[in-house]
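One chain is shown next in structure tokens, namely the form predicted on its own.
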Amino acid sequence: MKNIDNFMRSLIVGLGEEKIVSFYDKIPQQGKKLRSKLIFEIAKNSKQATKLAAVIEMIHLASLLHDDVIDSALIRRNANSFNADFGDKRAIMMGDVLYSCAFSHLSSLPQSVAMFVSNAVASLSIGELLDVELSKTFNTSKENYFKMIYCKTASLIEASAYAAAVLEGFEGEDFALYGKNLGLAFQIIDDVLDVTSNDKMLGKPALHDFKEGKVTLPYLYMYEECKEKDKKHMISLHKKSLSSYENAWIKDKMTEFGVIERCLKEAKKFGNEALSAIEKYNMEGLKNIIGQMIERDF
């Protein structure tokens, strides 16, 4: 991966400006890279497949500096968010620099593996203003949700896969229905882990969704069990800075309703749907990504 951090970086110092260049180097990219490595499992360590893969990550990286500007967020993998340190419009000039370099770049390999990342590009944009009209209420439907999900992040997810499997010569759609299996269980464990992991492990405040106004999978299936009164005090306490009580109340409705368990369910049902997609191709490594990113602890 240190390969791909090196690439985009050449990239950022090819556009000539100095100053870019030096708050491209405060922006905390301690990152997983899960496209990057999906991006390789499939088209293995071509150059294409590098290029590729440093114009995903540089438009994943865009999206965080963008999202945490909307989400006034000041904590960003275990470190200051670029946005706390250096303002929100230099966080939204930033992503719009990696936006544009990224898009160069991507031009310049196959134009159905162009038109798919684009494509996801806009859907990331929608899953992000979706989010954002989702958060203004208490959201009790499940289909609103996994829409906003597959667009916020598993598009971008399934656009990684099908594109390195174009360039490797495979069927993109097989992959492509990968990716957003992977992508869907991928976010709905980043959402069990905001309630159950700790703000260390996160590298951001844990239990923050919920203040956010965001209802994931476990408040959905919370709310669909407790009764008339709780529901009335769960939406009560939507959007609020949650006292310690509060959250212990939240998670013992959790616990007592198995929320966490069932929420594994369905992800760990979506990365079945992600192996049976591409089983024909016996990839071992495909198969350990969706074991890591199923059972990973932050």
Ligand code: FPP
Contents of the next structure:
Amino acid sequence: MKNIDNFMRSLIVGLGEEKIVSFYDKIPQQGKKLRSKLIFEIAKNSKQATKLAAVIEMIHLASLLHDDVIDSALIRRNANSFNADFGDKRAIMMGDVLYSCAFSHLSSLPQSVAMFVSNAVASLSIGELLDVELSKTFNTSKENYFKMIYCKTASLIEASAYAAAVLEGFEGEDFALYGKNLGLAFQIIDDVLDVTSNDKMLGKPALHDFKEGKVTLPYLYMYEECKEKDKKHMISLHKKSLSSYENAWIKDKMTEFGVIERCLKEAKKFGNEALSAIEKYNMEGLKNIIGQMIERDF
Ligand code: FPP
Ligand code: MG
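Counterpart to the form predicted on its own, namely the form predicted together with farnesyl diphosphate (FPP):
Full assembly next; the chain just shown is listed first.
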């Protein structure tokens, strides 16, 4: 994955603006690179795979720069977020530089790839908007949650898999379906880890979603199971800075109702759907990606 970091940097250097390169070097970068791993696993022989991976990672990085401004997040990848150190305005502008640079290189890839990826970026933005809207009140609709995580997360993973397949000469739609289901499973696991993991492992504050207003799948399932009085109590805790006693109450209820197991089952269901979409290609690497993604702890 070092190659992809160097390639992305070379595209930024290619813009010919030293100040931009120096800001770029200050963005916390050690992400999981799930999208690149997926692209290299599918497009094993394509000379354009590195360019595609760089384009996708730059779009992803841009979306995180903007997301941290929107979420007022001060920590990302175990370091200060870019906005924490350099302010919201620079974070937004660096996001703009990254995704417009990515788009100019995207335009040199096959038209169907450029189209699918551009549509996914529109979806990302719609997903972020939905996330913000849903967080304003206590959302109890699973349908809204799934629509939002499809747009916010799964659409770019779907596009990565589709685009890599097209570059490799495979049937794009099969891989798009794999990517979409992988993306849905990925976001569910992310939402579970927010509850079960800790700040150090996650590289960002744990138990933060509910405080931000996000009623993610573990909270949706918990709400479903709660008696009326506890439902009211849950709503009263939404969007608040919780005491350790209140956090423990939520975790206890989740344990009592087997909420985490239910979420993991749901993520595995999407994982299996992803695998059946590409069964005929018998690609061991893609099976491993699903397994590692579901079993990860950060
Ligand atoms: C992280 O979600 C956010 C995303 C996956 C997508 C953000 C998308 C945008 C800001 C749209 C703009 C797009 C571009 C290309 C500039 P999260 O807040 O649930 O995750 P986190 O806890 O890691 O922050
Ligand atoms: Mg965020």
